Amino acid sequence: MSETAGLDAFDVGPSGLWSELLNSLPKRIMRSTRLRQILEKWPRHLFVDQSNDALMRLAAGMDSPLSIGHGQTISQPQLVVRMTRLLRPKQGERVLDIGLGSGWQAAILQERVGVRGKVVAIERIAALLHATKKRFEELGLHNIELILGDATNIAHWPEGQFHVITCAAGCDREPDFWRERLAEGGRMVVPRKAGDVKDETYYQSDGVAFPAEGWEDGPMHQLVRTIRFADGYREEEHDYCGFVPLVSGAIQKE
């Protein structure tokens, strides 16, 4: 596209939803000129079903999660950014992105890692896979390679080792191979699950369980950094937040 895809159509442009939102994040997390200017570039309304009405669309340009059909989300902005600057992506290196969905993420990677980079992304939904790619042709995005498959099994990966590996599912655990797959000096940022729903949520810290206030809905995750160093990995435990669960097993075709 040459333009940038109705940003004034919708009110969404420097002046408009989009730009606000990015305004009232908290700034801590928008440290990085760059990821602005990408954020910029890529608003979440270029990434909905453009079938959808104006509301739709507009909607994408609040800080929140939004369907995208199939039981999937794309990810609340704040969430995006989050998982962006802790996964660190430079330029050159070699990311994969697990649950690829409606494209955001992967598009703001590619963005990252630049034409030296590769985006590499895999989606167990046929009909999202297609729908995405599609919006990519649209969008001029010809560097991010998509694959059909389910990441629990090895057997769907690409070959070699990657800097970046995020997903988009929350999990119990992630497979062990995912981060034997990851590069010296490489960063994984998961999702893992933090607490359980029954009457009410709770997650654990140092063996005593807290009510966690307005996890009533769903499981709580946590972002979970994993880095590769030359003698082992090193864990780090950041944001609480939700996310669809990680599924293992059936690829969902049409």
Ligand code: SAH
Given for the second form:
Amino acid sequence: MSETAGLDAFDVGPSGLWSELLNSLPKRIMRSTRLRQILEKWPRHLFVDQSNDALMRLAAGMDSPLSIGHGQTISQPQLVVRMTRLLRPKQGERVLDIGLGSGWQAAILQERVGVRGKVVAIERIAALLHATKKRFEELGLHNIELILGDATNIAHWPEGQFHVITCAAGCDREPDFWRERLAEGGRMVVPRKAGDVKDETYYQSDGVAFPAEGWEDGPMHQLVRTIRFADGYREEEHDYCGFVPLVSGAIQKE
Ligand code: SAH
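Next, give the form predicted together with this ligand, keeping in mind that what was shown is the form predicted on its own.
The complete assembly is shown below, putting the previous chain first.
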């Protein structure tokens, strides 16, 4: 018997655990029933390797980031919910997902935009992209176009414009050509380096406390939402958070 087999006796069945996590998220960030349904359809453990292992399933049901190998992480569920809310994806829209990773955020967004919409996702690490491509095939996710490449180097891409752009890697400031890819009315959310935040109250955002653990010198990033209007852009600062860094250059070898 494996060391973790006994955990099954505590009802760590993935769906039970996941529903409990969704129930525990602050009501103000889980207002949308549609988003709740989508998260129930695509629980995080489906995007984590070895999720048949009881401990991994347990970890996937926790509100914290989790390793997906290659020094990268699948995001904390609360953060994915916050970003999805800020992005306001709608049926039929075109989405650009920067930093595909495990594919969890892309799966949630494709469910929201539906078959009339489209998700294009870019990832710089070939091994991650290929593992996620296989996962999408197994899960029957066919509406996500995968591109191996460096998102800091897509200025001349033939991909057109997007209603939604999301980035799961933190940076000082994203390249200007990302926002130029937004269609009018489009929304982009990027974790940018947070300013010099020392006051503990800044660990609170949207009325919800964020864990100060590991943030003794202040949080690393802040979600910045850019909205494109006919006559320009508006930038808004939202939640404090921590992300893996946006890195230049693609890694082709497996
Ligand atoms: N959305 C993912 C989060 C993955 S973490 C999920 O749901 O699992 C962020 C990802 O961004 C990593 O996989 C990392 O390799 C990728 N990344 C970092 N810099 C990049 C760049 N310049 N271009 C494309 N992907 C990048």
